[in-house]
Amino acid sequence: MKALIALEDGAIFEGESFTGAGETSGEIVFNTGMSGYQEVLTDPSYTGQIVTMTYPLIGNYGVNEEDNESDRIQVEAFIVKEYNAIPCNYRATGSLADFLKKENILGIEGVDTRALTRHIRVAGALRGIISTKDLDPDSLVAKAKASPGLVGRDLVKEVTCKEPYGWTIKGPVAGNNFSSCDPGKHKIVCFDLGLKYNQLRLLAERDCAVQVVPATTSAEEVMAMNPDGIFLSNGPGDPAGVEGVIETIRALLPEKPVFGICLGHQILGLAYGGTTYKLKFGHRGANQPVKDLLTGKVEVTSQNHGFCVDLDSLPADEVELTHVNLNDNSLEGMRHKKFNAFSVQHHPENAPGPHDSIYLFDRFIETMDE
């Protein structure tokens, strides 16, 4: 089934749907990972975005229930060069096409993803639309221009949990104030800004009782639970558009150790008094080099973000740079000199990706042991 991809700047790309008819819009971005497409699809950080995979063959190992990073597919649509309809892997319980069809997500193949990626690298991440129903380029470009972008939007409210839950060996279980989670030495309150399940798994593996709360939870409600630490998850969109969370975290900083990842890192930057800006085309993939300035080691990291904290906007006497991106020298990690708080822009929980940065979860445990 023929499909057209139209970008807001007038660029048109052709492909074919392998999931049926449909039409959807979003910011079109690219991911440079060679694998991990199921984790990408279920990562809430991709809400509002259409993902293009740069690796040319996708779908070869199918999908399974264990590799989901949330309770549903989060991307608006999925673009690949070539779709493999016959998965071959002992863990596979279904095909990528069936996985997408189940949730009415468009999957498009036969696209010149190299040309599309190059266009995004030159022009920047753009609003776009995919359709099998409307094949008029002018009409689609107009729709792309009229679609909402990411700047200023609060996408966290669309992905955060509606009710608190605890993390168990079997997964999430409804409950508040650590009533339903597996027990552990340290009690962690996790703000769900659009979290990935593997973050909770890694905390639980480190003898932590993990209580997940909605992003709208107040500082008073958190302190009433008497946690040993606060964890700020990843999430989608523009951190400056997120309502209420910044003030909540600012109030919690003097009270408990805080560890933030991705959007959680950006929220901390804003809570410190800094600002954020939109990257030209973002960092998305499982192969991004980052240097830990505290140890001098270079890590290969998993990343997914389109916004960044402006280092120059942070108070230099209060915030220390700890990690830097070796591709563009953007800020990848920081820690506060007064408060017990640190964060990174990349994803140390991997899923998908390398395990180079997993030590950061151990570092978080150490801050609570001090």
Given for the second form:
Amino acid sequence: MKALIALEDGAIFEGESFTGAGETSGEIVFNTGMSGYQEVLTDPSYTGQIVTMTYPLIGNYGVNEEDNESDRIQVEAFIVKEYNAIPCNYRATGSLADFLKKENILGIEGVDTRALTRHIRVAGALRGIISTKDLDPDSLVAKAKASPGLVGRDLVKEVTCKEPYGWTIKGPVAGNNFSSCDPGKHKIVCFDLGLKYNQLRLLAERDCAVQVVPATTSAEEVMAMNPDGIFLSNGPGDPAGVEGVIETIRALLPEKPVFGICLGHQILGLAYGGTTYKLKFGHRGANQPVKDLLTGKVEVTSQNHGFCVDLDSLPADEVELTHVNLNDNSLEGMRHKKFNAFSVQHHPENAPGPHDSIYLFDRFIETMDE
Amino acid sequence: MPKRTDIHKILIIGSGPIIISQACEFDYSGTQAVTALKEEGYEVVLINSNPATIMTDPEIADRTYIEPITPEMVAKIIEKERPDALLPTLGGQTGLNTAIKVAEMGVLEKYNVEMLAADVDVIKKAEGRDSFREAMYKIGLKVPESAIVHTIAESREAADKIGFPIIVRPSFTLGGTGGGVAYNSQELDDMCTAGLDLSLNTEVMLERSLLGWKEYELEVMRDRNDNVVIICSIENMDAMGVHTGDSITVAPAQTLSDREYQEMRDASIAIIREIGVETGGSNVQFAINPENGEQMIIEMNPRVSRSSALASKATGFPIAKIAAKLAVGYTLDEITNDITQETYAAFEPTIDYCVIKIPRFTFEKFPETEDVLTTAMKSVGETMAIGRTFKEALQKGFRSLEIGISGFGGHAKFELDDRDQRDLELKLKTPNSQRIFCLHEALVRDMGVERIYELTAIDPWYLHNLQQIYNMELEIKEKGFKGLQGDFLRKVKQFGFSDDQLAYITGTSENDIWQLREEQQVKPVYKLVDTCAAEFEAHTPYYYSTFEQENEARSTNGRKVMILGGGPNRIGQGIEFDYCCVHASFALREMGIESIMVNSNPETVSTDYDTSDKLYFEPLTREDVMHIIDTEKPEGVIVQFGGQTPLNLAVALDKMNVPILGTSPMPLTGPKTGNASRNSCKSWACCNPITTRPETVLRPWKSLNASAIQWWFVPHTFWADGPCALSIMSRS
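Show the form predicted in complex with the partner chain, please, the one above being the form predicted on its own.
So here's everything in the complex, that chain up top.
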């Protein structure tokens, strides 16, 4: 079924739907990872976005039960060069097309994804629309222009869990105040800003009891649970648009060790008094080099962000730069000199991507041991 | 960490003559490394006995010894030259083995020569079967059940424990020479006798056969700050049991989820650290059980390898050059990525296309050798093809092979309908150089992917893709020439079908299809190989073709000339033709003329992205070359340096009004080509590539003292003044 992709600047790309009819809009971004499409699809940070994979052959190993990073598909639509319909992998339990269809997510193939990627690289991330129903380019471009975009929007309230839950070896179980999670040496409260399950898995593997709470949870409610540490997850959209959490974190900073990832890191930056800005087309992939300034070593990281903390906006006497992106020198990690808090822009929980940065979870455990 | 200033003079050992499993890839890596070290201001001394190499050109190293690569000779050179360091990891297994022997002779210690990148203990740990296994156990990785034997008696005893089939691998040999799969005690005896004889230390390993498991390779790099990156993953289409050099291989890995890929990545990093390769590239080979994902480590090469050359060409990341810089102390985050010019070598290339390497065999020239592929390498060359899909890359790869076929199917060679079914199944079951034809026939007979998988153990993902190509062939046949229109024609081209195949399938001529595509405007576009999937702007014009929306070819208006390379190595055509093409390109660049290289051989210097002004990694067929000519519009094409391949194209190109520089194409081909050409060209000084093979010209000159007589190519004199291909002049 023929599909058109229209961008707000008038660019048109042709493709074919491999999931049936539909129309959907969102910010179009590209991911350069060569594997891990299932994790990408279920990563809540992609809420509001249409993702195109730069690797052309997608669907090869199907989908399975273990690689979901949340309870549903989060992308608005998925664009690939060639969809491979028959899964060939011993872990596969189904095909990618069925996985997408079940949740009514459009999958488009046959697109010159390299041309699309180059377009975004030059023009920056753009609002776009995909349709199999309306194949009139002018009409689609008008719709793309009218779509909401990401800046200033609070997408966290759309993706954060409605009720608290505890993490167990079998997955999430509803419950508050560490009542439902597997037991552990350290009690961690995780703010769900759009988290990926692998963050919880890695904490649990490190002997932590993991209590997940909605982003709207107050500082008092958190303190009442008396955790040993606080974890701020990744999440979608513009950190400046997120309501409430910044103040909550500001109140908790003097009280407990804090570890933030991606949006959680940006929220910390804002809580420290800094500002954030939108990157031209973001960092999305599994090959971004980051230097740990504490050790001088380079780690290859998994990334997914369109916004960034402005280094110059941070109070230099209070916040120390710990990690930097070697490609564009953007801020990748920082720690507070007074409070027991550190954070990184990239995804040490990987899934998908290299495992080089898992040590950051160990560092978090160490801060609680101290 | 900046480069080291405590060393000044570095000795590099080349890989010597071309043999099976050690071809021009080591000229490619050696040339890159020597050039990189000189760039950094080091004095480089080189020993290599192969004169048909770019690396032995006088202007490459500071001093070049064209001498046999023996420990004694290396010792003599060390005594004379007194280098501060020896870099042993760039000259293939020959370089590595020789370096070990030199070290064991005490020469390095005596003259205080440091071994860079990997010292003797590291090399021994990686190459010695026992020590490697122990190291793997230590870091919790699995290796196949096995035994090390030194006598035939020991081998029989071990076989009782392991059980047949058994893989026989002699230690310290090239390309697994003398190894194989033994199915019974007689075969085991034969292989062990040969293997013990060939092994440097009279040692053979017998191991559990993992026949049918999937095989992978990862190219790993480490710097002295312990930063480790993976350059490329490669998946073998042929299952375990076929030497990687004889397998059709694909980059990146196709059938692994991220979780499984990362497990392999973690293992590779742990291995390079545990073995202790201090700096540079290594190659780790894995076997994965398709039933349950069980992972086994097969081996690790602590050096630049054939796969490194392939990985370099597949990703655009120059492994040998970076390895050389790491060896003298740089770290990955200090070396700029040439292609983007704004990022560093500390990253992992990501690709947005599919790369296929296909080996070329010459069993017909060795009637006494059985056409069966095992763990000892038998192919004599290889070709690489790039496409946006596996199907496109595979079909391009087959026509790059230059064995008459122009894709998967659509050629008389694929007509096997009189083949007995039992014989067909046997040929599918036992890997051999003709299996790809049998795979096609199996599809014709509608045997089904499941049954073909049972027989071949080729992952169903590949078989499904082959099935799709075959289904398309049927559709083309059904629709006929008249049906080749618009979107369907475009789709057919996106599946990689060549005009030649389409002509065969529809009973028309290649010209008819070409004309049709002219009318329909179905033309390829060119995309860049850029290490980063378009995330950053690429500054090096390294292209491949595909049938898509956007064309990235940046055509210039100045003077430009296209050089057609030699394609895959074969018996009778080795590295020497690549040598000529590279020099033609250098000469053009010196003259300020843009040089455009077209070639499909990943082992070569000519396919390095900075040898020419532009590189098109494409099959050398009329169709593919004509498309590039249409895009670039060069003032002429040089066909005479690439050996037989481009010469065969000369008439076809001439007919399309392409200016062939130098020699008029007419005497070069036609019936009884060789003789006609030879006779008409007797008066040429030294130059007809048919009458005079380049190495016969090169050898006497290079065997003279290189510093006494300098020489160079001046190809421009020939197309300006007359029909001569190359000449050598004395500068002194």
